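There is one chain below, alone, in structure tokens, taken in the form predicted alone.
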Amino acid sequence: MQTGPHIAQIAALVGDPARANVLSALMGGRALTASELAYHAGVTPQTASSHLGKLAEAGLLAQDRQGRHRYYRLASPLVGRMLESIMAVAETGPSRYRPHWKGGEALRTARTCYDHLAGRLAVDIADALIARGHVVLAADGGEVTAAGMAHLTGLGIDLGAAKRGRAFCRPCLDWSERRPHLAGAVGAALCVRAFERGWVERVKDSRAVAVTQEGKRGLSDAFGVVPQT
């Protein structure tokens, strides 16, 4: 008789690897179509329909109605948690098992991680933040200071809102640079505002953000990063 979670049931569908690419793409936070996920799964839409139903039935992918198409995305920020563990424990693990990408250089240098921000320019801003004394970060949980609520506030950031119905500081290790980078409540406004601050802009087909000019001097004004090109 089983007992306890149906990691099982939850392993063989992330295992699949039309499945995996599907999760994959949707790791860069925006919802995407059955035809879009398709073309990233590698698969003819009646097959990536099929595996998307799964996914949603185990409660892995939420849908989203727009006129005649459906939208999928991530869950929970813990399905994308989970993802993200299972990347960074891949890219320790023998070469065959690592994960491969599409997208070289400018993914590994910044990315989206679901939805935050991921790659060389996350690692830099989180070890900026922490040797400002704005955060601290433990192995498994992080809190803002005094200093850095002042500071991130003074960025336009609502931290009273994001602190509602999630983990509102916590580390995550990034896969590719292996150390960590700001996920949580956090780490999802800081993602949102540098969008909204034209810091940053999304990639086409691609889960790497590029760092506009604008966002050179914004992020080194406001974290002392000068972002890696």
Given for the second form:
There are 2 protein chains.
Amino acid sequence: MQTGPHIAQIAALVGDPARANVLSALMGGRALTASELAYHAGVTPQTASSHLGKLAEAGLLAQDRQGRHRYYRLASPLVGRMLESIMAVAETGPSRYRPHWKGGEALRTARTCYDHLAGRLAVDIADALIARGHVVLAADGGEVTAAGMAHLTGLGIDLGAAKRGRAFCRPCLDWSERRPHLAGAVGAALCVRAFERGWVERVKDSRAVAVTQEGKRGLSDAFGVVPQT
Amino acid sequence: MQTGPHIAQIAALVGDPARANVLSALMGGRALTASELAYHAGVTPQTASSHLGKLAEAGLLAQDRQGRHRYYRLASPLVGRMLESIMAVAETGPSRYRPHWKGGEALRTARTCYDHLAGRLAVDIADALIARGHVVLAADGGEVTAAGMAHLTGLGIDLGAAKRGRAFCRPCLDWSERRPHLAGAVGAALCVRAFERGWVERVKDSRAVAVTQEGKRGLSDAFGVVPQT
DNA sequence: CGATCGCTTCGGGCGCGGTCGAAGCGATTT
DNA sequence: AAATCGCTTCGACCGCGCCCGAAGCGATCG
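The form predicted alone done, now the form predicted in complex with the DNA:
Once more the chain from above appears, this time first in line as the rest of the complex follows.
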């Protein structure tokens, strides 16, 4: 059996706390500079540089030079999916050491998960869409109904790229809620639209997102979801 | 950002070559004894025992004592999914060191992937089902059509547990073919049935499976698939 | 053009963890 | 009851790789 060593190479890269923090930070979906990532990782810039080099060389990260800054981002959605799945396992394990941490509540409430929304907000949206018969979600896949397509299109969410009405609709296990939320192309489009409309905005130095005043109205109108504080 | 350390814990476990080999071996879907796993990992029984203890404590493995043997297996499908996703990343990376290894050809031809079939055989089956309009597969999800349900049911594949006709149908990126094959409940049921009918049988000490003579006939009749040697 | 900034490279220190030999423990066999 | 077997625990060794200080390099700015 030879796939072992291959997956070990990748997993070992993710297995270092500093690098894992880097990857977690990049799960926010934005490209970040080396310094920012060093801060998130809690190490000095030189150490971070070493880690970033390894991650990039292995093809987990892509880099864009821009002036004297160097922006790093996840190299592909595949990497995001991998991190999601590792998180899912990490959160379902036995009562690991899991202290209450400041800012954790904000993350649990609403955050981005690579390219879509996650947290209580996202789970509530998914529940609402399911309850209204706009989306069908099961453990391994999902689909958007005709009524759902109409509704989402009405919200300005373009699903043209998603083929033949069944759309790229995928459940993603929410690590904080332990229930599925909407991922895939539908989740991503919904996330983009929510930012466009100013319903949510990013919280500094975090993957967390905050629901704005318009957001409360908009989400209530669109999905009947009333975000908790 | 605090999810970093959590995923690092899990990833670090997978990141050791010996442990990765253990997990790879268990991706075959069967429970294996500690000694067998030690052999697969290429370490002594004491070392393997240490690794197995850590994996079990972290909730990645489950153990069943049976007499003086102790059988280990993946603790949940979630773990299998995680390993799949890591493999997918590992195989799409840059030209990693990837020598030709004996037995590799057999694995590329057909193997089990935790609970479903993978390799050229599985990709061919998926292609055939898609071409016949029995299954629709996209990057993030899939569904079984009415005609597909009828066809699979006719083969004795029970999809009763899969709800409302859309079934748990999921694509799984095949690391050797780099194209999707059928996973999820449908893939698992199909795999079970293939073993029941004697179409395929396990190869000793490997995740590879061999297509039997009946298998060639059966697969040809059922899907129009002619397995290469 | 010198100063500053962002990032990387180099070098050395140090700790964590994988490894195996030896011994212990419980189940099974004769 | 003694011998064997499968597996785990203990103890010690040792090497990999994470880490940071110092220096180098390229871009930007005054």
